[in-house]
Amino acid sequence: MQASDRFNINSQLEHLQAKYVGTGHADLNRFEWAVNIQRDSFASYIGHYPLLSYFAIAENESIGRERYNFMQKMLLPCGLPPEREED
């Protein structure tokens, strides 16, 4: 592998990370990664009507109520963030 190949791969990775927030980066901690995954999942559930109706039937709720519940869960999907240690 040449140096130019490595540069090209790194630039492609940086482009993806800038375009898609959920792809992560070196400074992303475990909590932030989990929040991204949960929010992406809830957004997918809301955006795909058959999946949303499946959840509504499984929980015996209306589709509108399930959509509202998923939107509420997107605010704090993994609870409050952990306290950061100051250096």
Contents of the next structure:
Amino acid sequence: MQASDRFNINSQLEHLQAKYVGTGHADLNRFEWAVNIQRDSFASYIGHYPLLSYFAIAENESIGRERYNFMQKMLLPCGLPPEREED
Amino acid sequence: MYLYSLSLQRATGIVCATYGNFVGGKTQEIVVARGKVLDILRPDDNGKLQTLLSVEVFGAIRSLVQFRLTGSQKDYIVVGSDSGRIVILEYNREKNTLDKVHQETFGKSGCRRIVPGQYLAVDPKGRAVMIGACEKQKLVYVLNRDNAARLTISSPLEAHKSHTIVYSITGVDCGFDNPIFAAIELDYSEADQDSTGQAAAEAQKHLTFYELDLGLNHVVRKWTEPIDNGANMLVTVPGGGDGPSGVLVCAENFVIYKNQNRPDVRAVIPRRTDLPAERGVLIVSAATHKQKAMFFFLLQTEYGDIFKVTLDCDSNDQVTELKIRYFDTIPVTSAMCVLKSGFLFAASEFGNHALYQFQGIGQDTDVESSSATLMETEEGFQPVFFQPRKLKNLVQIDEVESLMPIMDMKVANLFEEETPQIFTLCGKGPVSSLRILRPGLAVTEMAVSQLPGVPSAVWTVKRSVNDEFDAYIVVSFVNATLVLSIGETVEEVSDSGFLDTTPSLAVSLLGEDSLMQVHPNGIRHIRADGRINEWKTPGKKTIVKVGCNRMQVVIALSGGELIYFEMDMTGQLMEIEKREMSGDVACLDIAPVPEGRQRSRFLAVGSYDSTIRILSLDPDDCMQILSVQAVPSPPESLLLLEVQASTGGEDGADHPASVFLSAGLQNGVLLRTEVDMVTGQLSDTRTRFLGLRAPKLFSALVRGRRAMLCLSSRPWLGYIHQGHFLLTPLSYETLEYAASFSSDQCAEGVVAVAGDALRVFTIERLGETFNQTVMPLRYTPRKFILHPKNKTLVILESDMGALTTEERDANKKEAIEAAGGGENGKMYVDEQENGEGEEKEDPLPDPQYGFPKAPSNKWASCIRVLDPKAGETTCLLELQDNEAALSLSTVTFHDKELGTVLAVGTSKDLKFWPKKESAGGFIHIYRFVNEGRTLELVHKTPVDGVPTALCPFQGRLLVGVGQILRIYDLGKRKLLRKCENKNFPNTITAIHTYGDRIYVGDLQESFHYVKYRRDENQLYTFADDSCPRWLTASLHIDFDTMAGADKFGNIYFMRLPQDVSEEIEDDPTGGKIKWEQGRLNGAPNKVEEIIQFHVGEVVTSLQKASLIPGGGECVLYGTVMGSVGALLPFSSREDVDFFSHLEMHLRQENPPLCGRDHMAFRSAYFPVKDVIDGDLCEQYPTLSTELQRKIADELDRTPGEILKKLEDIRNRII
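Having gone through the form predicted on its own, I am curious about the other one (the form predicted together with its partner chain); can you provide its structure?
Entire complex below, previous chain first.
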């Protein structure tokens, strides 16, 4: 295989990470992973109307309010990020 | 096991809606998305909403917009779904279909975070459409037309911004300048990095304008500005010559007008006076009304209040004032459409949808908030308060029933009718109801009148062909005939010319304007000028049967002689031909004269020797037998029904004209046989058992077309609906004889006799499978059980964040008193007084206005005993101290002292956020007293968690409390703990038992098979599932098999392998179960998944039932979207092969409308296994004739056979 930079695995991954939000990498920490999962989940709840209405019934809110709440939760789905350790 | 899945009732909830001129012409239609179904609705002249078209799309529709190319007369529909594709649809009027004009792929399928489909916005001039995702991606497609005036679509232009959450997008109306799209965006990149939380606190929503440069063909971020952080929705403000352009930003508590280079104009949304201060007011749906000279917006809040928003502009088109005025209150909607004809269509989030008519446009002095009077204080902007009042500007004119959401469902024959009833708990909060569904069409009774005897037959007859309405109702008795004339009133007449001293055999219009009465001794022909011709039977013979149409009459004399008459040019009835039949004739029928013809070609004759013959009436071979059919039982009644050639139109796909001979046999079976139009040969017979009595067949008119009424032990209607021939029972009593009826008051009715009464009724809501009986409930119903012995229902209702009825009544009283004291602010005293006055007459009904909001940790709950037959609540226990009833079961404890008791599991102080917790719960034990009509508390046992599942088990009670499964026995003061197993993963939500085996459903982890060892008094889990399943419904199928449904809309069956099952049962010492260890904390054995199917809606209940008498059992399910479906096990391998091939061909030849691959949709979470999608198979009749033939050829069948197969399998279910 021709060793070209363009095709090595790292640059391919970088390309994927840039294009598809949520693509993981080797140094992904627990927090980042969880944030991604949460955002994906909230987006899925918003997209699947039956699921959204199921939540709305449980919480006795209107579906519109429930959708807004889920959108709002996408900002900080897992609370504040941990402090970065300088290495 | 193979299953055939079929939706019986399509989803009734509405996700989103849009409206426009899709048909072309003046009328406006509404397009609604019901999750995976796309419907086109139209209000008819009487203001009733009619469904024009309903298509299953096998995908999740998330957004809809409509657009029109400049200068065009017709709108297109753009659909945003989970297909990763943008789809543009056009309504095809000729074929009554939606045609896919464009389908462009842009991403992966599924409802993903960054794949567009969630939002759609269109340039008001129809030049471009933007499709957006929740995060990052937005694509713009340029719409244009080519030389042949066809719609073209460009390749997508990206308007992405990473790390950005999008709340809403809309097109900005800027006339014919470059198209602009506005979006509410929130950038989270910094908040994700900053551990101090400062960035998150400072995160600011922005309003961004994206401009599509049509010249350069790219999209630029033109303008972005911070907006209120509560912003959630954008509404386009008319621009160009019609208004100031820009957008309305709807935010929590505010509506803000924004436009580039213009100052913001902000006004607060008025609040209900009883709203807790910490709650915001959010706009959830909006509608714009635009006329030549004016426009306004209707915005609805999450509490259901509609506000009318108007903008005042100065001469520079600069907005000077934004006014928000209270308009009316209706149940919360997911979409509103203001039609040009003055209707407001409100698609409710939960419960019935409604069509309202505007009575006013809110010009009165209602509470108004304006940007001009906006007051900013230190605590923020000063709120404006109002009190909801009765509808003033809107008046409801139609209601469309919606089952959404079905919370629980049970099937039983409590009323001892021919078919079982489906009891469903529907709705949420104030719109909760118990709905009893019966298969069949609803009937509206118009009149019932007693007759002076027991009639044997009834006919209606017009005076002339050109008359619109019927002139007479003729009723025949054993020895007399009664003639009633239809006018303003229906009254007896004697001047009609009919002979009233004899019974009648047939009455009809003959020729242009003469009438005919056939009686046992002859035919009486009454000419329009009053002349009467009488034909007498020869000798002592009497007429026994008659078949006639407008030109032809055939009579059968006793002994089996047939005489054929035809009307000649002069209007004389002439005898043409005779024929001796071998024996007495059982029944006769002639089809109506086809349009443009002299006569109908076929005569059908049924004989007592169990044969049906087709005779020719052509002059060349008159009365020759063309074909013979042997039938299993003597025919009782015949009807030749022409299924008219239709090229689509309002309710049909392509249908070649064909004549069907229907025969009601004495054994209760209806035969439908196709008659060859040329040779008269009979082929392709379909049979259906209708009831215990021999069906009598009559023709009726349904939507202007001939349809068939079959009267057996219950009445049935056979008619064509959207390309399908449907034979549906009517929910009405047994009838003897019927005729179609048309009068001033009732265009398409039926007049029938039953007993000694004459009944007139109409049939409504054609095409529906079920009709409903509705009984309102107080709070959101959770679960219920049927008490088969007492024939009552016990229903649990509980609402979170709601006040109990007592508290609400107290508050209401207080509010009235406060208003009476004039303390509630000077400005609104008038309003309050008005409100008070109304409240005294009729308090604001909750279903309309909703419940007042309470803090989210407050619960209101009740236990209700309801007698469904009388429709009355016999006992209602409201729970106190913040308890909420969540589970129930009947149980007979083994000491039997109390008999069967009711166990109810309640929670105390339950809350879900920020963490699910409760202050424990209780198990209430109630005794049924007063013949099971009321409940009496025996005792109440506190438990350490919430008892979420209860089940009787060997004279004791099994309780799931969180992770613990426990066995309780009855004590004097409370329940006594006998045994427990603490090792369940999350929360037990369902328990079923069979013998010693217990099936435990967990909230997240599917089913666990548990064995109870009596000698050791221990519970062992010996098998579980390998997939995590968020269980929402469960059903016990057999000893080894369970059916479940998960939160993501899948239904699955799982079965314990035969060898494992035997091993467990045959293990005498039990040592194996006891010591065997599973891996990774699981059980030692795993169950196998044998059925897997994605429904696409959260399934909330599963039931095993047989909906037709003598039919096989199937599994019924109900969903949150208000649909009811069935899964029928196939009985033969051939059927499985046939339907799986049909499904395969349909997948190929008829890909779903919105671009989602059918197989991928049914396998959205788990690959579909051994389920054939009947909804797809039933699209076969809607295909073009060539395609139908092509598929049929590949299956080595004829299209007719395929249609018959489809009809047969449907008839096995319902």
